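Let's start with one chain on its own, the form predicted alone, as structure tokens.
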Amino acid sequence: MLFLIEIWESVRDFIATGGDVLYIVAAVLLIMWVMMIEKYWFITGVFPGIKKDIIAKWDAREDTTSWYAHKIREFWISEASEKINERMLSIKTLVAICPLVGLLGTVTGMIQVFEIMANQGTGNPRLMAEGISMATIPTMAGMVAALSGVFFSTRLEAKAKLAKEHLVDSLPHH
């Protein structure tokens, strides 16, 4: 329990040093990771069942060579592809937003530095250092959040593309 309290105090100190923008970075990061975990669960856990149903329906068809059968096949593939790619654009958008939210922290931190300089001059380096910390830490946090999101969203995208290709290969033309 003491270990958790120490971690919480470290996080609280980090947020106090970086400013309130870190709450926004944390919220964006949380939403992004929840969406990526949900998409991973869908591709690895739910989609195989959907794929199995589509293959069973395709194999049960007597007619798989006519124009009508090909259009049904394309429709099923398109529908499955839509389900696989659902929310992928949102995940990519959240990955792109993370550094921008960090830059918002830079702007607010620099505004704080300029306010300190305007009110107290340049004679108090400690106050200026606090403002500079508030300017740089959110940028770093946003970049780290984006880097983690870029790696896993790219892997998810590749996994989604592979799942769709396997479905297409599993529905041969007879």
Second form
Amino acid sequence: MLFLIEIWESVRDFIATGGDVLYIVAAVLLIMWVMMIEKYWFITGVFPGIKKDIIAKWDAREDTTSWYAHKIREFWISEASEKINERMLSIKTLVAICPLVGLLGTVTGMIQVFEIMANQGTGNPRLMAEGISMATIPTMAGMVAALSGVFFSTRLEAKAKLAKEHLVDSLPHH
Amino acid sequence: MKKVFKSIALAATMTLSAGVALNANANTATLDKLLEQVKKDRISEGKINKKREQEFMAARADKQALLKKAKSELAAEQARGERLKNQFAQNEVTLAKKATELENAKGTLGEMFGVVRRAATDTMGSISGSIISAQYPGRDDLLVKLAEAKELPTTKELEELWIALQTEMTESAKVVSFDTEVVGLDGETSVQRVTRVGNFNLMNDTNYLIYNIDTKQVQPLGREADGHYLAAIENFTSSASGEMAPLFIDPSMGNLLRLNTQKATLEDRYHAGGIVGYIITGVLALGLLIALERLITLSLMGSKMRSQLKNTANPSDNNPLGRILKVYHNNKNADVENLELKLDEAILKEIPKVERGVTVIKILAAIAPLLGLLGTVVGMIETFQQITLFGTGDPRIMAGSISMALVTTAQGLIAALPLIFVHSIVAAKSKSIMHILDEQSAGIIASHAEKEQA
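The block above covers the form predicted alone; next, return the form predicted in complex with its partner chain.
Then the entire complex follows, led off by the chain already shown.
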């Protein structure tokens, strides 16, 4: 329990030195990871069942070579691939947004530095240091968040593509 | 002219020499007369001289007497000087003796005098700046007198100092309300009910006040404090006596409140962005409006298409899928190739309605940070112009406009983030509808046809 409190304390210190922009980074990171985990779970857990149903339905058909059959096959594949790719664009957007949020933190931190300079002059570097830490920490946090997203979202995309290819291969014209 | 003068001068000399020669005999007689005269005169001169000699002799005796008198006077004065000098020396000795006597008599009182002066100087600073002076004005007059006095303070003055210190101490522990003149920001004076919390805060019913040391007046702050601080004041002043109420107190005795008025509010920072900032706001508003319109339209379209999907037999005109199904229903008897061409044509007609606006949002999202950059560059130009005018001596002047330049960058990013996000949502929605029209409509028609044939 004490261990958790210590972790919470250090997180609070981190946010206190980094400024409020870190909350936005944290929110973006949270949404991003919730979406990615949901997607992983869908592709590995739910999608095989859907795939099995479609294959069974296709195998049950007598006509698999007419124009109608072709169109129906395309219809099913498209439906399935839409389910796989749902929210993929949002995940990619969130990954792209992360460094931008970090940059926002940098700019607001610099505004604070210059505002302190405008009010108090350059006599006291300690006052300015607060703004500089507010400028650098969100950038770092945004970068780390984006990096964590880039790797896994790319993996996810490849996985989704592969799952769709498998489905296509499993629906032969016989 | 010159010639005329010469002839006149010549004539004059000739006449003169003629005259001298004529008078030679007559002159010898007058010379004898003159000799007689001189001899006579010598006798009378001698008489006069004798007389004067006698006068001088008489005067000499007088002067001698005068000299004697002056000398005796000098001697008298010198004697008196000697006497006075002795007396002066004597007085000096007495004075020194008396001074030591006084010093001995004063004893530790001298030390006390120093302490009083120091205490008065110290207290003067804190009392003249204290907000308690707003309630009891004129307390520092006595302290100024004590601090600058050369002679020993009287007992009454010492008591006054004591009372002043004690008042400050006692009053700083009190929360009291009193009526006093408040000078408003417009310069108008009005008598208001003012509450003082120790020597920390001064406030009226709704706002914090400060005590101006220079003018010795109670004034409101240049800018109001944040709303939740003010709400606490209202709770505090409206609470009954004896009741506890939370209140924000400025432990630095007004300095924090004064600093707070210097701090730029969010609104100030927004307006610091200038024209570029307003343009960015316009871009954000435009993008969000388009996105909202698109979201509503696409959601309605999607839900109508879903209900159409459940009822493929009766195509309606109010959704793209229905219109495509209608094409199939009108061409049921056409051959497959012809049907596919007609379907493609129908789908092509629907595409612009679905994709409209999506790219505009994307462009606006891309423009916003660029505009922010533009604002930064404009701000930097302003900064450098100020440097050319005023030099780099005062970092404050530069820092002011640099922070203004950065504000537009921040605004650009703040506008871009939601626009990018909204674009991804709208794009996903339109893409899913496009998929249904593009890839699935033929399938839907095919399965419908198979069902009809069966």
